[in-house]
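Heads up, the chain below is alone and in the form predicted alone; it's given as structure tokens.
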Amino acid sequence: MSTATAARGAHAPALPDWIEHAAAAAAGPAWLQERRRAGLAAFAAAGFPTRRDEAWKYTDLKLVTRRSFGAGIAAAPELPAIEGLDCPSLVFVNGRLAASHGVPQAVGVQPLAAAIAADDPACRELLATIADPARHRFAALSTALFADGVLVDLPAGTVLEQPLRLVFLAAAGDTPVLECPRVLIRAGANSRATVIEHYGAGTGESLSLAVTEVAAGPGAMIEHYRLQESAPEAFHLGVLAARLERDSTLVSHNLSVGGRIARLDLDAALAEPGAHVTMNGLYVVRERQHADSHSRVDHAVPRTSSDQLYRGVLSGKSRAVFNGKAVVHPGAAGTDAQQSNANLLLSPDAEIDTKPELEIYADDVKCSHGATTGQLDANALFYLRSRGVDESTARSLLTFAFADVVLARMPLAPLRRHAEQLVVGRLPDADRIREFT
């Protein structure tokens, strides 16, 4: 009986061959093998989601389930240029480390495979413990299959003076490629870091099961950027899960413009008083792209706060999903939870399914949520037209301004400019917009 078969049980539904093969090749010490088996068993029990699953009712994965994914091809690593951003970087191709640029050994950053081989205590303590496999079946599958990733382990009081950039590229060969990028961040008390996850364009069809886990100690501050601009044929199913202790902060900036199907589940557990999370998200989709954004914030104790701002721009026959939830648990008095989702439809064939949610089980809280979907403001369009701006340009400028509300929250200027250009390049009259921005 294979390891994969043993993990899921002899009588469980058969897994696809490509999962069986990848699971059989996954290595590691005994403690990791135990977590791999548990992850594979959890995925086997849940299976691929269908639209009968409430959390996936608007996202159809038939395009994924009809394909097989393999190791891909060896490709020369290229660091996608971001003008003005010169910082330590790690480049991964098909889920494995391919190049390192200026990463000093003393800052607590190392390839995950090397950290596991060295029996790093952060891996043993935290890896695959923050992203809940019961909620995130693809995080469970990633645990069973991943080969490498990054460990960022910041001792108390450590401050990373420069951002850390992690680049993940997929290079497909004759068959679609599977990559399972894995990032583990442990931020000690009062540490500070800016981490950039950049999922580059890559080539061909791929399936990315990207999982990031963050454990923020008391007073820690993590600024996290996530740029997803995968190839048009790619499937990207990601999870970012964080556990925040007393007075710690996670600021998440999430830009999704690539992929055929792209989904991110973002969870934050505010476990001690004073914890705060900010979630800024923007998805820009066109043609037949599909973007799915799910967020959940658990206010587990008194005096925690969260701020969720997500916007979407849809054109062609694209489709997007937003499901944001804030849960105020019993006894969590003093909670401040704000949530907003706004969407702009540029085509009558585009579709958005939005569902902001609040679950409140405590008194003395301040919570709000809202969602809007519509077209460009007619008054603003008239104002620009009355000042000599042609209609096509006026529409494009107003569309960019709508999206830029989210991008303007990015404090890292080179990355913000790069994100703006990614968005502009996907809007009508891109060249004209560049003249004004």
Given for the second form:
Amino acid sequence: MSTATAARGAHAPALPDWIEHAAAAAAGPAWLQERRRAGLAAFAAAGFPTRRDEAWKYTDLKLVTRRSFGAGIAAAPELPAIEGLDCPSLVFVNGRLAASHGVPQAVGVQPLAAAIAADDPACRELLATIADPARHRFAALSTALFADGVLVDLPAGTVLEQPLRLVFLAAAGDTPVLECPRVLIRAGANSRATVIEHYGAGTGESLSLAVTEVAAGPGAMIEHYRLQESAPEAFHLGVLAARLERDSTLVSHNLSVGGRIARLDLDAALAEPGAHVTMNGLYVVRERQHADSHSRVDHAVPRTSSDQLYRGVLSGKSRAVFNGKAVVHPGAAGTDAQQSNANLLLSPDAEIDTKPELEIYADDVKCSHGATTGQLDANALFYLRSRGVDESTARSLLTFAFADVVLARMPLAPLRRHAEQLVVGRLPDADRIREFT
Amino acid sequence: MLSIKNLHARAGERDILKGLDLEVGPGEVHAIMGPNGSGKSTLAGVLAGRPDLEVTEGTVTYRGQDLLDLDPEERAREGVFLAFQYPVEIPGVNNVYLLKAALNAVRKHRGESELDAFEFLALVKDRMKLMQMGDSFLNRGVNEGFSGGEKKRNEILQMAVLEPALAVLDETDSGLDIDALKVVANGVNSLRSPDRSMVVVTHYQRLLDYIVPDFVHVLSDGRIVRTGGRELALELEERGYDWLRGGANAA
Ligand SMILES: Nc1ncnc2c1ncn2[C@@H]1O[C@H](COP(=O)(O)OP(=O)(O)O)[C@@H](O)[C@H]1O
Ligand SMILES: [Mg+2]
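Other form of same protein, the form predicted in complex with its partner chain, not the form predicted alone:
Then the entire complex follows, led off by the chain already shown.
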């Protein structure tokens, strides 16, 4: 048993040694240590989820709990190229800052560890206050363990002309590595920014506890991209939690194609009138991959809106989970909540569990939700073949067209093209369908 | 060009074609007429290789080879073209890219070089002029949001670009007003040639005023019950199909 456990006292349930070690190494000022302890206690009380936990019913973490995860190896940060995208970037390897490209001092972007060391008020005010530790035990664990990350603190009226790109890479040696990418975005009144979180391929087995918290002030507009293309052995457990004030907007684009098990919990609290969230998501899984998308939107007050479009493409023996919940709280009149989830099953062995949920406790609301699961349209397939396109290419083409409905919503062209190529690359006859895109 | 003998075909549990014979020589235009539900689209679908149709008996020979042995895409590359009665909307697949892929598939199969982007565009623009189609058609999804008439024009545009040896037009006239009908017919007529054959499926004789057939066949209950020249279409226009349905039973 590690010394950290002994020091914490006998009443806390035992945690794996690798967690105790990481917790012991996590530093910070007193206020942070307090939050770290609370996070660790929350995680210890909840433990690793099992299939008996409703929120984890279809996502089995046995593969994670059987392993232990360490600090990883030193590796040169290699910025994954995105053609045509040249913007300020920060690169993290195993959760620690490894490189910074063209990030100007003045824009309110800095490494989280440095901001905490400088006692930045935004950190103290907001860090670990937006992602609900009771619902997100891995966010609680991240709070206990994270080493570094990014603070984006936009003063009122700031407009970031260029996107900001945050790249997170895991580099494992012989043993699996733990990384805790942590991002805090405080968007002041009427500020605007585009933030890209790019979870790159990395190497080897890793566990990523990736937590992003967003506090959007009145009239702020955040366009958020999340590209998850981790290594095939990776475990990715992400949380994106946002709190939106009056007339602010969060547009989230979430592409999940990597990892052995990948999950994102996406929460948006629409806390003041006029707040809006768009959630565009696409998961493409094959072989034995598992992707889990959980989302929750709280329409807490009158006149807020949400629009969720999630699609999935499953092949091989892959499995995906979609659970989207919209809660319209008492008195939240004028709520507009739209949600749809559509899935394409390309193999008889693939499996999807989809559950759109609407809880409405208010009158005068406009809500719709729906989920579909199906195969490729036989008429469209025949039409393409009758024009000389071979069957396999025609299938890939229709699959791509299905997925592209989500990607087409990305306004940032280089990123959209990169995302499209990621998807194309996962389909049979990639070269031939590239001619169509 | 095309020789159909004793063709029987079914969809699901239902027998639709019940012993159909048809000979189409090079350069000939054959009209297939018949009441709704007589099996016209089934015949067209069998020729193009629609997978949900099952041929239970008979043979189809196309330019000396067993057509039924080929996949739909192989048939297309061998020069068979079906203009669909109900062209399919495929959002997300670009109209012009499909056209290019289709043309290059045919050319590659013939051992010809693929057209470069410039040559291709010149060809498409030329054919679009023939079909009186605006540039906006190019960059839309395949048939996406097209009106009924636009879809039919798009079918004939594809045909004009691909230059098939055997074109099967399934009710290309339905849903067209008279002006659109003339445009479509003009497109089809411009493709008539001594080595291109056409099977024109229609419910009404109106189309045949513009696309003048060499032969007219009447399909009823899965078989051809009457064959004649152009005048047969006019007779059908006057008398309807009922007298032939009776004839089919008597025969
Ligand atoms: N896939 C199918 N399954 C069952 N019946 C079908 C199918 N396709 C067509 N039919 C039936 O077969 C008959 C002939 O259809 P069709 O060839 O489309 O006729 P036409 O084109 O002459 O109107 C119709 O009664 C139609 O309902
Ligand atoms: Mg028909």
